[in-house]
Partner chain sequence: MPLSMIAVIVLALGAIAFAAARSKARLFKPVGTERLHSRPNYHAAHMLLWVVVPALIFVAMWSFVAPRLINQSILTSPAASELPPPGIERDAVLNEIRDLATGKLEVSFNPAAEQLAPVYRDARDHYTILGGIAAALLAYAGGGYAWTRLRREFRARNRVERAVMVVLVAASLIAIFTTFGIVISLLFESLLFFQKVSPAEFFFSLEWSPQTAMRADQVGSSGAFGAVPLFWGTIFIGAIIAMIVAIPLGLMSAIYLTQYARPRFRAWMKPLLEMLAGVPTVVYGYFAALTVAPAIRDAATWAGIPGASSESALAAGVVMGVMIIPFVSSMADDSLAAVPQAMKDGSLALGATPSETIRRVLVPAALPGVVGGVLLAVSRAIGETMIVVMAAGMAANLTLNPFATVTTVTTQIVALLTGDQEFDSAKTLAAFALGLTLLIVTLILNIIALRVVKKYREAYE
Amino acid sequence: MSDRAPGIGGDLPVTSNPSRWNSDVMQRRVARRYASERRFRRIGLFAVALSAGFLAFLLLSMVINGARGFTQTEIKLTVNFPSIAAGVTPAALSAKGGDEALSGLDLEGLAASEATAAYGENGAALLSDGAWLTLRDAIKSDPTLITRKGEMWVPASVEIDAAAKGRGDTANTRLVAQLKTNGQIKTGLNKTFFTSSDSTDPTVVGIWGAFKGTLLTMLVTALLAFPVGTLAALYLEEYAPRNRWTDLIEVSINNLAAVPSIIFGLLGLAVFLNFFHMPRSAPIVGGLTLALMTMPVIVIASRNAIKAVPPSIRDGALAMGASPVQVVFHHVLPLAMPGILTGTIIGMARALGETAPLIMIGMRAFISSPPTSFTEPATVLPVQIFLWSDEVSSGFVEKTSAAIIVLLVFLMTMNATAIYLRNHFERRW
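Kindly present the structure of this chain alone in the form predicted on its own.
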């Protein structure tokens, strides 16, 4: 057989015929394609590695700074409570109105004087501005303390706390080393961070007030946005006639999903506060505002999930004698529930991290005590983080990082719960 192929002007070698796979031209083309594919894979891997690196850097920096926020440095103090408790008895503190009797005690001056007596002229500077709150809480727990001396561990100042954690200047570091040698200082878990609320002193601030406000606000958001958004999607997909009005509603919902969140804050300010005169800074108002913002996302995701249910499911249910309502609620909705819950996760996660709409309705107020109802003034974790990040004191830096970690854990817990429910309701056909 000839190893040449016919060509214009004469026969061409097989290896130079571009239409044959074993030709040199075709082999070079294939090599270029494979090289291009390898380059694309390398670029993709580089992009993934770069994104993972930025994420790891962010999480690592948050964990390093936040880990210090979960610890607290305390100084030992021997307190002579009877020196300021003349005429005050444990029974008076335990009886109704005991808080009034307790407020008459100069606990702040007592803490300063005892620190000066124990650690010298600058002893009071070793203590946190909120050290006297520890004395107050101790007396509340055990009113008999006012009749005797007691050994107390009180929060250290911001400078001493930083030195104990390896971030202080030379003088404070030496002082901390001396106090450690004498057993007069210790660093341990900061329980106050989980049990108290906002404060002007970074050594005694806590997240419980903001965390409880977040729980109440998100509860209102979920109770409103999830059922209303799901039912709206069911109506639009299963019952609404196809006309101009429904087309207008669909376009409006899609546009609302892209509206900046601060616009919903202005809407909540105008409607819920100025028109309905609802309580300012309350979780009920924050939940209503976030529900308006979350609902379009849930409606869009729910409609897509309902649309994904095969028509054969509906036809089979109708053929078996089910009514249209039974078809929707007994067959279509259970099969679409995983997709609906996915949309709800996305919407609620967006609502959990919002600050702008809540600032517009006044939830950036200084809240020193946790809310006890949906109508009391409150703040939420994202706003609390924003407020702490704007503080001048360096002690708030680690508290901000610690609060971010709590917010991320809360978000992952909420998402894990939703994923579990989605898998629980998932059905295959």
Given for the second form:
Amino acid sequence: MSDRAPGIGGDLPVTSNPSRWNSDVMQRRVARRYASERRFRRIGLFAVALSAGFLAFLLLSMVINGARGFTQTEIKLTVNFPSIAAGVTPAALSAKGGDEALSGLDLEGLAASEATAAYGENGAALLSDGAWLTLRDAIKSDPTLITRKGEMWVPASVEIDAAAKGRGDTANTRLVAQLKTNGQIKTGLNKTFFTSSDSTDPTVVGIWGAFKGTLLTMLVTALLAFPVGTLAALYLEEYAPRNRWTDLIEVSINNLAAVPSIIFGLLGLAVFLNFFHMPRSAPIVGGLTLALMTMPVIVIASRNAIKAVPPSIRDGALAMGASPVQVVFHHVLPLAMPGILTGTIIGMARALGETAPLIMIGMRAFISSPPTSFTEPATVLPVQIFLWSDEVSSGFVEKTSAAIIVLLVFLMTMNATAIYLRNHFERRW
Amino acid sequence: MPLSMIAVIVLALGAIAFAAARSKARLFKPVGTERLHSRPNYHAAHMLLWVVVPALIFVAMWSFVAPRLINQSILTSPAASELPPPGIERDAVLNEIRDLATGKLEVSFNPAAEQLAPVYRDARDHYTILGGIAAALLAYAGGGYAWTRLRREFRARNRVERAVMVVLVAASLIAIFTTFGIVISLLFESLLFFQKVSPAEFFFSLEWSPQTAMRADQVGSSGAFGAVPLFWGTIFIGAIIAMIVAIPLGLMSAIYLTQYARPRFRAWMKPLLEMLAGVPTVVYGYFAALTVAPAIRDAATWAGIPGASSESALAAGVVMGVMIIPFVSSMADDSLAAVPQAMKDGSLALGATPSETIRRVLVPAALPGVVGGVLLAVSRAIGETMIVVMAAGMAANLTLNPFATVTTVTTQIVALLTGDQEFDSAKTLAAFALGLTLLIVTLILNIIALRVVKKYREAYE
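For comparison with the form predicted on its own, produce the structure of the form predicted in complex with the partner chain.
Full complex below, order starting with the chain above.
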């Protein structure tokens, strides 16, 4: 660097203080700037790590809590069925009206008395309140059981279950250890959790009812939102003239995508339930509400997919004599389909995790048997999770987390499918 | 459901007509040098539309009319003289009659219902058969008309394509109907509410206790509908606490991932962070209520902070902030990417370190986009329901203490509408007024945000 700045100012001498990069002041300054650079970088990494850490912590706490929900402790019980049979024969049980005969039997008392006989005074407290359901189901599947003694494994009470999983108090832990040495207790896969429905007793609850409700609701949503969303996107992207009506449609769709989900619940309540008098808590109403919520998402994704199909395809088809409708349905739509399906799956995944609108239309009912039609009261997995989270009994904690794991597995499968579709079928032009 | 049976029969008739028209159209031969206009499938589809559409429209209308006709014939039957006068009681008996006739109920509570059930069954069968015959006639007439047009030179394709266009337009109009449905239903119920409670009280009064009297002489159940504590709770949780968590984390994550991270790290971390947005809100709510809230309460008690509650604003706000991180970070990501490379290069060429470039050049240039993203995130946060329902409380407090319990608009909507309520009590109507307020605020936030983002994009394009 010279003492004169070249060019500007002609020959006038310009006094300048050239930076002395080797001076202490300068070195310190550079060091400070580099330190601040490193600090900034570290803060950035820390932010990413913290966000990812939240996710990891969330998933981990669900898995740790939920893993126990998939197992259930059972206690061996020798049951003397003839003692309460009172003349009920296997033939009567398998004949028509057998269910009534079955419900006439005092299985609850039998389970309690057998437990007292086998495990002493407090024996009945070892068993879950729903233990007799196991006896009932056993007789249902094999009516001849009523004539003999049977050896069964029945669910243990919440306290014993917790103790067997290493989380009980000392008295129960000791009891469990003793039972274990006698081979009278075991902890295994909780099949009930996948086959039964809601109950007031955490040891016999299951997600099957909520799962079936979810399937029915999602079916309605998919059947409505996918075709309507795709067709609307086709119209807006391919045919719509640019005028006020089209603008109004576009504004509505963009606004609907931003409306909070609970507002759709209010819409469902006011329109479907109170105006059209559709059945409360029914999958069809839930499906309709979620379809209205999902449709804008599908429209926006589909429009992007349709936009990505190059105009040359359309020109080529038109040149070969295809009509505008043929161009779209024979050429554009098939080519845009992977993108549309990706958007649909992502929209459906969002609908699958939605809780608030369904609570609004009454899908928070206590459903103890799985729904069999679109108009029967039902609940869905997220709402079931919400209901269980409100329960006081500590046994529900692990069941809630287990249900959350099931829900998350479904969501991840759906999102993975969407990513797979996007990567393997979407063409870059 | 016999009406759905009629619909199935109509569809079956349509399939037969389709096959018949198709096989006839296949035999068409061009005359001379003429080329056939429509392919057999279009002729067949034209036929199908004429058979199915009028008949199905009739069935749909019939499904609305028939129940009224059935009720009419019940009420005019001689046994109906014992029915209670029109009103809720009569409706209950009519429902019972229907359930008896369809076998849903086995025993009746009301002797009149027992007598009228056979009348109901007869009337139902009568009107179903009537509807079926009419639908079949319509299908036949439509099919006959279409059959007369089924000729070689008939331009069936144009007709079918016009029908397709009608369907497309109808599909896109559903968005408008939904919007109008939302606005009208919320507006209607809110107007009813504001007839009972003045808007001034709702928007400016500080007391919220929505119990209404079950009996007129009940004590302490005046019902106060001042929504200010709710608005404050919503802003406190959604716009303040959640944003204090989400803005720094989201912005810094976006900066690190776009400016510093290696491509491979970015390729893994970005989808991972986006998973935060994909976790259902009920899971966040459970996490907040089960893990975060007790931890925060214990920490506050240990630190000696008064008023610590296990349903604190802080717990709900922090978890909501975590949920919002991906929204902020992806909007920041987009707007950082939109800053022209020349600005960044210029700054680096002058000797600024990367962090100085980011802080002094990139972020200020991208600020409108970031602000737009934050506004979108706020609108999302204040409409969020499950986290606050599960982790925030029910008590309407006007407080600045983040460890105390506050309640939000969405929490109260859920609380007001669950449980058995008469539909037009002030309590349930209040939920719709809250919903309307929420809708308007979120829409305004969205419009402002989109406008800011758009203007900013134009500046660099």
